[in-house]
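Just one chain is shown here, as structure tokens, and it is the form predicted on its own.
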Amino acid sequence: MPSPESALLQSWHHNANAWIDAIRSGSIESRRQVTDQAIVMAVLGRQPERVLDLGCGEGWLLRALAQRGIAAVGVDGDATLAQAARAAGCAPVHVASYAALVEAHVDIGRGYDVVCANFSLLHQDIIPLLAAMHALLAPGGALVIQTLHPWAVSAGDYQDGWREETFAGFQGQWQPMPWYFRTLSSWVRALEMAGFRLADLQEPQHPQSTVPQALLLVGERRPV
């Protein structure tokens, strides 16, 4: 039986085209109304010149940043998503697994003012990856993470562990995706262990909703 990490990667390969359609059609309401703007504003708030989008998918954030004059570089582990980003005018976009990034097997540049991870940290052992991103940041740089809000999606089980996304309600043919749930304290601890200082914490929320749509963390690079 494949490990959850292997099943997670396989689900992205299977779901890539359905994901591209979902993003480009604007069919995910929370992204359209709240979270897309939240990550853009968080990145812009750092006034960066160069940004790395970790797990860039089909490249919507790369395009949004480029329209604002920011040099944005993407990296994703799925070739279909990376090619879709390139075809839409995003460049450069690298194809590399997170394991390859941890081992520095792929040169994706360095000296970034911001590394952002928008709903792209779904595996269990994220600390080595975050530490690798720390090494790619310029002095004073920051890591901006937007992820599922642990309180909103805990479903009464507030402890770290693997969960499953079934994509119920999404149009198209989707393969269920395992993803790793972590508590708020677990997120903060991971940042600290990877060499970051928590500089900001936001809970993007629609004004007509009583539930936060996401958790947004900004970690500043501490000197090595």
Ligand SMILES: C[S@@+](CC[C@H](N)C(=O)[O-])C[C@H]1O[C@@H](n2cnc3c(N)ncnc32)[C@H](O)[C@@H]1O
Given for the second form:
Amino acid sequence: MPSPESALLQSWHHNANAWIDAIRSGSIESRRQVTDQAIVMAVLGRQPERVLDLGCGEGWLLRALAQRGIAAVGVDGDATLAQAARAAGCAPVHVASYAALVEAHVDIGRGYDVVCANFSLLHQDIIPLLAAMHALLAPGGALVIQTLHPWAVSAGDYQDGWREETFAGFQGQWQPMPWYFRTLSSWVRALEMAGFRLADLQEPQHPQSTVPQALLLVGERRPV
Ligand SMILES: C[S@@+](CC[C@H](N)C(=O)[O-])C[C@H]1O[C@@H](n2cnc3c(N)ncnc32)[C@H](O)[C@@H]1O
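Got the form predicted on its own; any chance of the form predicted together with the ligand too?
Once more the chain from above appears, this time first in line as the rest of the complex follows.
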């Protein structure tokens, strides 16, 4: 029986092409209406020269940042997604699992002004990964995380734990993805334990929606 962590990354190997279609066709309404702009504005707000996009997927955020003159580097654990990002003009894009990044097995550069993670922190043990990203930031650098808003997706069970995304309603062939639900305090604690000071917390929300579409956290690198 594979661990939920390995089943999670394996689901991305299976779902890569369906994900590329979903993103590039603009079929995820919350992204189009709210969350794409929210992460771009949050990253730009740091006035970065160099950005690392952690779990960059097919690279839409890398392209959005490059269009604004920012040197953006991607890393993702799925080779199909990384190749799609490169083919769409993003470079460099590294292929590495989060486990490999924690072990520093892959050189993905350092001295970044921002490390961003847009809906890409889906596993349980995120503190070692965030600590590894801390080490890649320049002094004064920041971590920008956008994720599912825990109050919007708790479904009446507000405690940390593994859940399953079935991608019901998405076009194409999808394999269910295990993902780790985290309460708001659990997110904030993880940031602090990895060496960050919470500098901003946003709840991007469409004016016609009764719940926020995302939780956006900005952690500033505390000196070690
Ligand atoms: C929901 S997608 C988000 C992609 C992109 N950030 C975006 O905004 O479209 C999650 C991404 O996290 C990556 N990912 C998930 N678990 C990973 C792991 N353990 N190691 C490396 N990448 C991982 C997946 O390959 C996938 O590209």
